[in-house]
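Take a look at this one chain, the form predicted alone, written out in structure tokens.
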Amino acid sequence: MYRLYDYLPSGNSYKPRLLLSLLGIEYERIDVDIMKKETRTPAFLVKNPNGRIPALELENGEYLWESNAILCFLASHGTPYMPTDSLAAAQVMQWMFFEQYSHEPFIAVARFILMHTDPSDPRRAELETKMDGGYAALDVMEQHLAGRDYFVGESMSIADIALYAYTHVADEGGFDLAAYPGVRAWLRRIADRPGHILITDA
């Protein structure tokens, strides 16, 4: 069985949970609280020496951490969620590098910040830009989901999951999702999925 060490509030850590309980695949949940520093013990620098969550426990006892390349080896075991056609495989992992390098950096930096932070901390001064960054990151989702239900071919993808997990809980970094009626077309289609959980469900 899977051992899959995670922070509930963390969409890193949800993507890895939500495409595990969309393929019905049992495992045992370990928190770590990121807040506490438990990712920087010693005992857990040897699941991920880069000291961040998540980390997946294999059944040979081996540690994979990134909650992308997590998100690969879990579909890559014959599920509907990596395609097999090469051209689309490569543009599922395009757009899980964009979430990882324009999205990620900007709307899950912002909603940090506004969760654990208060007011006079100077953090809250990279808030416009990080704001700045996550719009636009935004525009392109929204132009690439016209007439469009997925990011790649005609089904769900992991690419649609590493997007899902920061963007359905944008408001919480101050994003105003109202003038995207694509995107948020798209994040009712994933939340109606049967299996899908949400971000808080341990």
Second form
Number of protein chains: 2
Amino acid sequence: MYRLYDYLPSGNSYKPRLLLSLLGIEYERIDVDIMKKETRTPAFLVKNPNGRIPALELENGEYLWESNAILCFLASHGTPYMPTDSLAAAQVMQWMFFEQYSHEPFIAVARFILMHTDPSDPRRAELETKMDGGYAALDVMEQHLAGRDYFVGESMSIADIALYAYTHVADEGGFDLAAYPGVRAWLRRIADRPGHILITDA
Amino acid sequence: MYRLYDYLPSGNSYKPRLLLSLLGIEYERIDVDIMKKETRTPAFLVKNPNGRIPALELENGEYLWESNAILCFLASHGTPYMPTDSLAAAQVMQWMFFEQYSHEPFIAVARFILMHTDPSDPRRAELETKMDGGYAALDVMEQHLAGRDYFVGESMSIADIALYAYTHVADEGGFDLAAYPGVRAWLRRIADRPGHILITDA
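Requested next: the structure of the form predicted in complex with another copy of the chain (the form predicted alone having been shown above).
What follows is the whole complex; the chain from before opens it.
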């Protein structure tokens, strides 16, 4: 059975948790509190030398880390969430790299700052830049979703799961999705999927 | 024939250029000057709505962007640079996501700041944080390369190409690799590969 090293509020951690639920795969969930620096202990660094959750422990005892790489692995065994066509598969990767480079560092980090610092914290000064970058990412998503139900092809893939993780809680980072009707319709489509769980669901 | 929208000094752009050379694939190279904001013109945003190089134009007129997604696509057609085993393939993805999240934003951005700003520029204040993050990434790489020739398995993959792109010019970002003998040996291994080209090679 897989073992997932997880932190419930983390969108990155939620990605494999959501996919495992959609696929109906049982697994053991281990809570790792990043606020107590439990990802920086010698015991955890053996699992992920980069000191981050999520990490997936396989049945053979090996570890896989990076949320989107875990999605690739879990989706790769003949599931509907990874296209078999090589161009479509590369487009899934394109949107997952977009998520980690142009989306998460703004929307997830703004949410982290708002959730974990008080208004006098110096990190609040970063928020203006985070807002600009986050809205730029949402603009790209809104434009792409015009006339499309999902990011790649005609059905939901791990690209949608990766982008859903922090977009659906963007309000907690101070983002207003009112001007993004395509994004909001897409969020509802993912939320309505049988097997969907909430980010707070253990 | 592929058409690559490229900017010679960019490590991200160098990744597909290096892989195309290793694979002996001919392509047309189009220079796009990011310093003149040529990636933000309406004509370029049709190719990549996220306004970045590299972008690959396929023979059918479609575009693929995100450097590491382009590597996935080019490597996916039975080349030795992408493992067929699903765990090894996911480990390649793991290191490529590590590169874009924990390596490039520090090492590549430090290099960009040093190359494109003068010493009085306010962006120089970012360098201290960039140094810390960059050395943390190099520490993870050095530890992983102990007793290994390449990042995944026994042979060179696109994970190595992705990490090579900015590591081999880390000195231009102010990083000293003297304390990283494993990384330096690995850099030489990649540079000695038949078909290797320099970042400055058009």
